[in-house]
Amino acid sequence: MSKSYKIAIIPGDGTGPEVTREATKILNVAADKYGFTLDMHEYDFGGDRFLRTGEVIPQSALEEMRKFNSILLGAIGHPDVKPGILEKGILLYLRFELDQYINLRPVILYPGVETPLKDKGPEDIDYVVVRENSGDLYTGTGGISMKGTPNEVAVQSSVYNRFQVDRCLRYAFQYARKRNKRKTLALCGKTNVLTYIYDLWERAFEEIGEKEFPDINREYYHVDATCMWMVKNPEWFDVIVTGNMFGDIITDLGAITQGGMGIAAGGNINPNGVSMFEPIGGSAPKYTGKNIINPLASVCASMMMLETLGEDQAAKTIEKAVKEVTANKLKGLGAGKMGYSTSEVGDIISEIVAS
């Protein structure tokens, strides 16, 4: 008896239900060619239902959303609800109430593709950054007091307990042993100056490592310095461990590295449970129906989910699709410069797996 695997769909707003057409026709081809099947069910969760009924999420959505095996995400952001709604009324509200406490980004250049970065290539760009994805300065513990008075006092906290910082660096260690590159993790930081939460981090890092994996090699970063290098050696690295917000800004950085948004995907991970995947860039409303946009994140943030649900050789065939498409097709990555259009892409991409 095949496999079958219950999928939820959020395609969002703007290009997100573009993109994850595409994904989702890509998703159909390996399943049957795998010997597995999807069952798909789409919500219209975003600008427009909010727009239209003022709710973001039902409540009874929630708990529909815990008997999933996993959630496609297309695109949140829409240029007529102010900013914050949706992203912490959808983004964040799952990320929270689905426990996904790891946010999982490879920086991957993938062959044909342009980096900014002088001299470098795919054997040069190829790591990846566990960010810790339910602490930190996300929690909105603080507040405003005096609000609008010269004297106004601003407070948000970054909060961590040893638990969250335990399973998240487990996580990283372990992904770090099944990665088999160079079984390095590298724990990013701010020792010098946070000298409380990244003090607790260290403190756990390496009493995690020397207990439980002595095979994998320990190594320390400052922050900034992981920035630096990024951008100068970014071959030095094989999985990085962060906090929520260093995470934020360091994954941003290595995707415009590997390509930019159109290319960078990253998955909302909670290993015992409901994971989430999706394309790191926004909704870019203003190519909405033109179906120009490259729906290439897309359909790496569903192979990361094929993955993720052990899936691997179907997730290997749509990486190696890619891989032929970004060398041997595509012009470029932006919209409207791809030399294809988005369903066009897709096309290409369904054939490539199905043979």
Ligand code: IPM
The other form holds:
Amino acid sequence: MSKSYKIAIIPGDGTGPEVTREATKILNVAADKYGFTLDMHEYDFGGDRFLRTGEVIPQSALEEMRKFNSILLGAIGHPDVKPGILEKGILLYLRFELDQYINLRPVILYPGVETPLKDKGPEDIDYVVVRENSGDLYTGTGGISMKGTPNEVAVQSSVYNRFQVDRCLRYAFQYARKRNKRKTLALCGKTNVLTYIYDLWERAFEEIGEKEFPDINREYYHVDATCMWMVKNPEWFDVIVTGNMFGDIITDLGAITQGGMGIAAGGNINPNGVSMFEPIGGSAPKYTGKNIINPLASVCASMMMLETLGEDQAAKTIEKAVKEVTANKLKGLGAGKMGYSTSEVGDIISEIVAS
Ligand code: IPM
Ligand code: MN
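One more: the block was the form predicted alone; return the form predicted in complex with the ligand.
Time for the whole complex; same chain goes first.
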């Protein structure tokens, strides 16, 4: 009997449904070719549902999510919904409830893609950021007092325990080992100022690295310097590991160096549970329904999903097809600038994958 995976599809808002349609089309072609099946169930979480029902994600749906092998997310964010509601209610909620404690964000420049980095090419921009995804400023620890008065106080704390740090570091070390490129893990922190949080990270990094991963080189960069080197010498990096907030920031920088939101993808990973893959760009409301948005980031997200499911060959075939398209077909990556429509790009990749 062929393998079958249960996949939850959350197309979400704006252009999310358009890009997700292309990704699932390609996923099905790859599944046919490599002899597995994808049993996809679609969920309508997003701004429209929220405006209609006042509900973001029903409790019962969360329980359903736990039974899937994986989740593919389109985009979250609606112009008529106050910022924060959907992001917290859907994206962060699923990340936390499903304990997707790793946010894996490859920064890879594909052939033919323009980078704003002068004199850099695909051989220079090829690394992965392992962003911790369960702690830090994202835990919502803190509060506001004396609100509305001149003495109002706001506190929001970065929170980490050793367990969270250890499991993230182990994942990153293992990733560097499996990737087998430069066998180097760089910790990105701020030990000169955040002398509690990144002291914890640094001690754990050294201890775990020395004891369990002597084959992996260890480097350390402050976060501000990391940004500088990501622009000036991206070829130095192999795998970067960092906390949630720094990881959020540096991966937008990484994304723009690899061609922007049209291509950047990420995975919210629970290595022992249900992971969720997403293009890291937003819902791009102004392009909605025009069939001009670039679906590649969603395609790359689905490729990461296959990799995590263990369908390596299918994932590799999709990656090869994406490279062929960026190298030889697309004029650009921006919406309306590809020289093809959203669905045409999906069709071209499907054909290459099938062949
Ligand atoms: C990301 C996004 C989210 C984050 C927002 C939308 C909550 O910026 O996935 O990087 O901050 O993690
Ligand atoms: Mn972000």
